[in-house]
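This document starts with one chain, in the form predicted alone, laid out as structure tokens.
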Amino acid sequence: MSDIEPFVVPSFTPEQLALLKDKLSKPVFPNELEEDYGWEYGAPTWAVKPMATEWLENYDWEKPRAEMNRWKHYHTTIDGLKMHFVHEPSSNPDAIPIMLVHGWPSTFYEFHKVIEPLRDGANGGQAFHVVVPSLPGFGFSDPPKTRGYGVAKMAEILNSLMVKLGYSQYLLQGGDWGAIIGKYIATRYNTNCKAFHTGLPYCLPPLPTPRNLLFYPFKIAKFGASLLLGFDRVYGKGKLILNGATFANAELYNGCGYRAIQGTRPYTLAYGLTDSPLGLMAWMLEKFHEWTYHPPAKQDIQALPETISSEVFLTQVTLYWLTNTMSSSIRIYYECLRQKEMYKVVFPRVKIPVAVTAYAHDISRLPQDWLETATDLYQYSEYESGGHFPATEESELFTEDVQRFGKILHDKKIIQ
């Protein structure tokens, strides 16, 4: 552990701040249709303009920077890359290790509301030794300089980080890429990763495999009936949402257009997202709007849900801008697609304890039946709010759910 070095989240240099202000003060907005079609064509100008003004005139990086620097940040070198991570050990003797893994377009800051409650065992719940890494190429972690840094490579790095910190057994919590990488870790590194908590499970349906025929014949029959009668009629309305089932086929799911371009031409896209803070912010705003829970009456008229402030959103955007890592972050889509890694993620059964949360507006959802055949499901929770960024949107629900699972793991001595 001798190469683990303390790190402080930096301020903008005067030159960086001047450049950002200059670019934001001279925006060139795209032309749009005369009629307002909401978010159907992507992020509309009526949503982007006020956010750009907020970023230019009111946003102060020093406020969230001070919040971030309450936590202990470090750099360490793994596989030749300088990896950034937050490490907040708990003083509670019953604490167990947890690694919180973000996705795209997010950063370690996604967990800013839950780091301390999880560390301290809020409300008498389970306490954790909290580790929050920045994925390679995201935020304050080095961008990879060679190709191949997809799911498998990042999984190896993250597991190595936990072992390097002395955590030979740990719980992994992840959403988005954190869920994809997390499942890979759960199935390939289960000597160390002893449990997996996610809101975005990836698994096969109850197919007639020998194991399923032996243990779950009714679930196989139910799945067969759903193919004939429809998923909603068999499993219940909204219990199966497969928006993530196609990686880049926009004809099947028009919300995956970003995956198509990021997965095939990340270099070309990166010029606009790297040189233009306006373009970067709009590209991210679409996802922070589309993937979060809004009350139905406000879905089309507000940019962000009330659970995510403009300051929190702009902090995420600023982290990408300050570190110039949008270009490197989107390359994970290319690497995953090129290496056909989703097959390696979806197919294996998870044999360690699993907890799944189904928030109201995440990008996909699987029936509990599927999870029971494809994982060792210990805990399943459904919520009437929250979306793709639950640690930010619904931090108290998120914390309580993780603590409840953690208590089971502690009491059963699954993680010691």
Contents of the next structure:
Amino acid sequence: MSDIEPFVVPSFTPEQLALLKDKLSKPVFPNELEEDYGWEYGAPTWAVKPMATEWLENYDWEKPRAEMNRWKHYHTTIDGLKMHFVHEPSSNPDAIPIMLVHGWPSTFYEFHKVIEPLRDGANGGQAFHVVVPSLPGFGFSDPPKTRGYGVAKMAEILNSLMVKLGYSQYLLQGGDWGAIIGKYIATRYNTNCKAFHTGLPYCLPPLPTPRNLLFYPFKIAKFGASLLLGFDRVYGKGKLILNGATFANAELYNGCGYRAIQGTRPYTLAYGLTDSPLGLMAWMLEKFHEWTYHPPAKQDIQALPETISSEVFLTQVTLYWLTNTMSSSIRIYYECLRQKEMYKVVFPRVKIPVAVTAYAHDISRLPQDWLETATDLYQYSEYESGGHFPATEESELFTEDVQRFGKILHDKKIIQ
Amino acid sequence: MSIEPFEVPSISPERLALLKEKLKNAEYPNELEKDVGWTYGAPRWAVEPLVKAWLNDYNWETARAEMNRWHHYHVTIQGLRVHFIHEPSKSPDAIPLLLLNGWPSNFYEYHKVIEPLRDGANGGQAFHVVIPSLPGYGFSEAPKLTGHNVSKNGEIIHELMTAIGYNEYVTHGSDWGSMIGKWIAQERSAHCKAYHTVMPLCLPPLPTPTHLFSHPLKVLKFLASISLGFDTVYGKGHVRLKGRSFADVENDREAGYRGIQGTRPYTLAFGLTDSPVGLLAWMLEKFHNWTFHPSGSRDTVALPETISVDEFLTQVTIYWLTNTMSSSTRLYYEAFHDEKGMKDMMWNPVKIPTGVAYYPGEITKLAKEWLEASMNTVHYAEVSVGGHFPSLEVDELFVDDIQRFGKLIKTKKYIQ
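Structure of the form predicted together with the partner chain, given the form predicted alone:
Time for the whole complex; same chain goes first.
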């Protein structure tokens, strides 16, 4: 345990700040079509330019930095990599350990509104010992030095981190890559990971396996029917969002172009996203726009949803900029594609207790039937708002849902 | 339709200063510690020296003087200002030749062949040479509205030839020029009398009634190749066709750029426009991957020996100066969203005399039989060196091949 070193989120050096401001003050914008086509072609200048101006003129890193430094940060070396994490143990005697795992293009900061409520058992709900790591190659964690750091390697590192901190049993909450790595941990490290809470389960449908035939014959039949009659007819409109069920075939799902390029040529893409803060910010803005919940009337005419302030968004962007980690963060797509890891994630059944949240707008959604056959589903909630970053967009709903699941785990002694 | 002379401009002092400042303040991505060649994309060891050359050694004025040896013009067609080079020949036997480049290239791709083709070098066929910049490329205005797809480009380019005064002409194309040229060959066959390409795009001899009637053996052979494999049936290397579609990266790792450009060109464009390093790297990957390298050297060089640093940087500078990387990539979006149009172009035959020259570095290669089944192939050549940019890489061989095709067309009076 001796190599756990405290860490303080740093300020910009004067040189770093001058460089960022210099680059932001001399932007060259792309040419676009003369008519406004909303977000059809990607992030439009009318959305990017004001955000860039905001970043240059109004954004003050010191404010979120002070917020971040309210929590205790550390570095420790695991598998040769310096891993950053936040560790906020609870003073509540009933608290159970939780690891909150972010994805891309996010960071540990995604959880900034929920760390303290979860730690303190807000509203009389379950309390947690909160651990929030930065994935290798993201934020303040070192980037991997060699190839091969895909889902499997990251899962090993994250599980080792919890064990190293003394949490031999814990709940894992994850979205995006946190959900993918989380599911991998939930199926392969269930000695330590005792429960899994996510908004993005990656599961198979109810196929006619021996187990399913025995326990869920009706679900199998329903799935079969849905293949013939259509998913919406059988499961209800919007209950199944597969988006092509593809990792990187842009022909099946035109929202996965970023996975197509990040999964094959991360080096080439990285130059524009590293040398130009505008390039970086636009690349992230598209996701913070597209993957979040907007009231339908506002979807095409605003950049960020009302639930994410420009300060919160720019803090995420600045974390990537300051640490030069956009280039390393996107390489997880390459590693996962190259090793065909998605099969290893999707196929296995989760045998530990699972809680799934279906927010109003996320990149995929599965019917409860599928979750019940593929996991040990303890809790399922549907929400009328929130999207891909629920801890940021709907922090109270998120906290309450995690607490509800945590209480079951505590009371049933699933996590000691 | 008034045709206005145009001179390739200098770079204004302000813009040159901005370019140099951005190059000087370049921020580079982090990479893996070990050299992984080009497997993750363009590595820093390849990009950085070219960035330095661009900053310290490159002189636009040298290329500009060369470019201004030719006659440039602008003409407005369908509301867009289209740039073109027009070099009529002194030879009485000359025939009009339209040269169409693709992406990430521009008219400068032909800089070494304009004069030899115009003058009938080595006693070969002479041509009245016309080289347009596609709308959104080089010195042509960018399209203003959505929908500016391959057929729109074809319409405009044909109108250009008419505006110049050529009622009959021969079209040569590579990359997008190959597709646009094919459309012209199919839809403007009253005027385009012959079609030459280095990257023919057509379907194999599928078992349609027409094919079964005209080429039953070709159909059988193709069907056999589906199960036995292309190499077995057609001979090793005679068919190079990864991925069966436009943006299916799961099958073709090279297609990532099409995946992102075909779906979110706006978002991609910020990094490629604001950062000259981002732009250079994005183009370099193609100038590396798509060109012919003598065996063994591919992983350890940036450009092939056949393309000089100055040639490459001139192409990059044209994109930078005209701010056209953004508009040029939108052609992929328009084509990707023009499913019917693209399908028709692929399905429909080319009835006018067609010439194909295959260079070994070209990214796609189809069996000769396929070309013969779907196009009126009167000329077929396999060249021993050169790749996707043959007029840059092996200009003498390129000229020779075009001249032989031209002579054939002239002799057989396909064109007057």
